[in-house]
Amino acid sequence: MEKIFENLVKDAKHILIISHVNPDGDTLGSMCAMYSAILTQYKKKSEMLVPSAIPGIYNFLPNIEKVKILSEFDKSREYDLVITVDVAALDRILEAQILFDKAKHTVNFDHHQTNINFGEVNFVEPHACSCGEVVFKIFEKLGWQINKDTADALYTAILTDTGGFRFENTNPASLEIASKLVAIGVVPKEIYNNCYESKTKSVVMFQNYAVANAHFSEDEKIAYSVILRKDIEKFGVKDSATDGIAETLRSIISTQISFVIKEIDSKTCKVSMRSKKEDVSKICEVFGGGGHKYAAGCTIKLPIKEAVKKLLQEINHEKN
């Protein structure tokens, strides 16, 4: 399978790499690593596409300035090869699916247990800590050169999806790969500072507000924060400012399940859910979402008050 992928890259004249919507460190790191590795190995420049805005904290990633946003992209283009990274389902790339469907060949790199292997070629490892881990293993098996740019991007992917090597998905493989990347030249402190210690004052104040106004139920076993559009506008932050709030709520000793529900418009909400023991991917699948056992998400097509009610009902149903 690895050789099939390599041959597709060799033969392709036009390559496109696509991340998921609301991009995080794993999808962006994996994308930039793929771009860098193909450029280094075959002197081929790929194109990179994200369905929505890139959080500013990832502006340090190598070649991130070459990424294009879906709204400014020519969707009439046809590619020899389209590669998706960290995309659990095709609806996570929004209208970029047009480009995926028209491509001569497609490759799917991912680690979500809900991925249905939608590519022509699939590298999906649900037990991997991150898509970055999956990508690294393929590069290593093929003997591709991993330079400093590729290493920085891969380390970012692994670091962020393991929560700084703190989450349950941290495993021997992820630590071994991180060690190899550091040996190549990655400076852990620099990557960590960029990912976790580069927040603006407004983001910090917004997140503190969201945590301070959290709700609790079931004897504080469930903790959640409701984010309205007016809250985001009040603090002048981007939607990505909600990242990390669910993890903070989960850190409360009594909490078993935490979630952040964010109002997109009057009839649509996005949910980010975390847990310590429960399989929250099953809860999110009810609403058309999915993810991992302890970290999942979904979109609910309801006004936010109704969405919160439905979500709590489903959590209690799953727990019982």
Given for the second form:
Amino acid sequence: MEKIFENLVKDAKHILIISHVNPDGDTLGSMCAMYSAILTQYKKKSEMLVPSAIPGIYNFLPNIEKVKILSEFDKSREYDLVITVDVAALDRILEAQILFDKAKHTVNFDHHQTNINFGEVNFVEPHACSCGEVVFKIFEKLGWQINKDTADALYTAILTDTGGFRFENTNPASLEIASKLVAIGVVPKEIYNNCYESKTKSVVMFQNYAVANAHFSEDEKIAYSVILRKDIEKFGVKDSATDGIAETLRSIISTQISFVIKEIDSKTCKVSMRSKKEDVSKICEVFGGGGHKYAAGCTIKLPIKEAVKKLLQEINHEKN
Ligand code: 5GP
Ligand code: MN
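And the form predicted in complex with ligand 5GP, for comparison with the form predicted on its own?
Complete assembly follows, chain above in first position.
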């Protein structure tokens, strides 16, 4: 199947690589790795597209400055090949679906168990730690050159989706690939510093506020933080500032399920859910979302108070 992908790349004049909305290190790292691998291998410049703003910490990724944002993108364009990376479902690329639907060919690289193989060609490996792992394996099978730029981007994808090589998806493959990337020239400390020690003061203050004001179920097994629009505005942070809060709440010994619910507007909320044992992708699927067993998310079209109520009902229903 990788040969089909290679031929699509060879034959395509215009290639577009798309990441998911609220982009994280895996989708951005996989996208930048794909860009630089195609450039190295075929001297072809692809275009890169994000559906929403890139968190500032990822500004170090090679070629990230070439990424365009959907709100400023010409959606009337037609591509020979559209590649999605780390996109669990097509609604995660928002209106970029128009570009996907019009493309002559589509390839879907992903590692979410809830992915329905929406591409013409699909590389979906639910057991892979990250989309970066899926992408690396295809490059390796094809014998594509992995230079320092590609390696830095792939290492970022694997590092961030394994939570710094700590989560359950840290396995022989993820460590083996990381080792190969370090042999190519990746400096782990540099990538670590960029991903985990480059937060702005306001983001840290905001996250501490969110944790300090968290709610707990009576048995303290459910921990959650409710973020209103006015909180985000008060601290002057971007929406991505909520990344990591659900993990902090999960780190409490009594917590079984944690979530952050963020008000997008008066009728829409975004949920980030984490667990230690329960399959939270099932809970998020009830609301039209998805993800992984221990990390999932969804968008709920309700005012935030009602959404919290519904979410708690569903969690309690799933737990019992
Ligand atoms: P996060 O909470 O960090 O945004 O996402 C956790 C995991 O769930 C990621 O793998 C992400 O791709 C997935 N995810 C988050 N929100 C959604 C959603 O609305 N739909 C689907 N299908 N997956 C989601
Ligand atoms: Mn991922």
